[in-house]
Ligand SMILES: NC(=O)c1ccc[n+]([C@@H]2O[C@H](COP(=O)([O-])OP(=O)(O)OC[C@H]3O[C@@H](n4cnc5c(N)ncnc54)[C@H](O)[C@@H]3O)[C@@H](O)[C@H]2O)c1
Amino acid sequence: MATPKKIEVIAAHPYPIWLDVGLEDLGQHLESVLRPGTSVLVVSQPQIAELYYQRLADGFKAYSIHLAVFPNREEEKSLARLQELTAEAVAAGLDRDGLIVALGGGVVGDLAGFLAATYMRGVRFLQVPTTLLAQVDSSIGGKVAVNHPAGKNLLGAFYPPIAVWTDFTTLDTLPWEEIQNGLAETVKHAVLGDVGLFEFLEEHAEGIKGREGGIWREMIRRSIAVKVRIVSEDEKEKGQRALLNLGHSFGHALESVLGYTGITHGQGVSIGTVAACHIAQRKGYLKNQEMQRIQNMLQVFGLPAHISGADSEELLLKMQADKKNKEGKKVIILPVNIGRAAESRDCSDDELREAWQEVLV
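Now I need the structure of the chain on its own, in the form predicted alone.
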């Protein structure tokens, strides 16, 4: 194993992101904060647990460790599933000194984190992200949530983990579609906050697709650094943290309207980023050449710029319930150029319709 690296998230309750660490080493690392015999509930999904739970559990022999799994579907991120996990936590003897560990991707982290935030008014929580999406994005920042029929992540909280424990070897088993989810967020990070990262992606695209170790680790580290910098400056999304929603107002609407089937989160973010680029280009914020570079970058990684099977009016209606909206106005994040983005509250419904029409086929 390489020498672990640590990135600190500066927040009301600061926490470290440990990089290049082993799953089996986590239990020993926690000896200073967990008493022997402490109840630990690991929340995961069947495929992930089959691959990685035993490695994690091997390091937790001093504790009372339990596993709770749920099916690998976005729609499982619900209040009904939260109730079932709460019952499992009670059965496991989890008390207020216990620990909930999220072992998996973004859905696991959101649901396990919301459970931790609400169980007995809050218990300790630790993120062990096993997907590229979770490692570069969803495990960082303390956002936890469940979905509601009216919209994605409508019920949630800011509840930071005590740490993020990132073992890069968990990426070795990921199918390409899961890698694409993380690459969509990495491209997003580059577009909104780091032109150097964008140039790195352009220069090393083939190495990234080939999962070359050194290039892979550098890409992940730099993508994480963008998220950490923004989150540290705006923990509760009162200002510039909203920039991290680039592509998400459109993407979340797509996911919701399509019932979270037939489209991945990364595909939604990719299409949403392209839609935001069309608005930015029409407003004169984004040059044609920059817009083309962004679309080319997404295309290199096999991410879509268009989708069929959705109606622009239904999508526009779904955007009205977006939790990012303020004072009755739709808040859309637009790229100003590669490496910088801005919040817009003056996008008309006609502009949004035109953007949807550009990406719907």
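Right, the form predicted alone is done, so what does the form predicted together with the ligand look like?
This part shows the chain on its own.
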């Protein structure tokens, strides 16, 4: 069977994820939905725009295309930057029939998406993800947001794009550390939802690290498929979708306690996944050997299982404030075996403390 070039997200507003397509072909692809002359605002960051904007713009000659860039920092995912971009959208003549395109990683996608959700009460939005994390994770599922001093992604919306346009070649310029952030999410997808993907990662780890064409593409396609399946079953995170938080309750607490310095998101997710494995093993869900395989997989991609410099009591306290908690109970996602995970609301503080102690050195 030929590899499909498109995966459909089934939701209230379904949308396609186009795979292995070229940036320069997007404009022509949109001919059936965009009238000639439509205003298109591409939101990006300087380095990404320098690398890829021209390729994208070459295909948009029939439209009135504008570029708005903002500095390359997570802190820019803010209301202040949203206001600046709003002014640029007005100056570009973007009207209700316009289109906002996010050309970049998750920061660009979240911010541009929130702009699209709010500008004139909503204009069309399209994601062109250029990091591995954005391709396998953040561009899929319709979550858009900005940060607030009181919390990360505190202001947000479910605002699905009209499409996701995934050009794998944009990853050629992505530094290894950023690749690792995406690999952490891919291992997570495999652990929570696709044992076949996990075996693929084990079998082709070297090819993946070497970014070998066919293997690389297959890994991304299969990782995307896990996320698509889950968000299609539960668009608004009423149930199933919470499974995607595997490793994240621990990881977010760690990132936050460390002040988002000295640890990448991928490292946080990796350590968090290991911590969740420890609890799952103690509860008798996960076999010793499965836990070892998960830890090995993360290690092969250079992702850590341990960290120093944080205090388990402080981390526990941070987990109490997690916005994903429900009815005062901590919601923790635990792997049941490789390929399946479940939500748990009965992890005691002692169990969480012990799990932290396993990963803290």
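Numbering follows the first chain given and starts at 1. Just so we're on the same page, rigid core means the largest C-alpha set that superposes within 1.5 Å between forms. Since the model is a prediction, treat every value here as computed from it, not as a measurement.
Annotation for G284: C-alpha shift of 2 angstroms or more between these two forms, rigid core superposed.
With the core held fixed, L26 shows a CA shift below 2 Å between these two forms.
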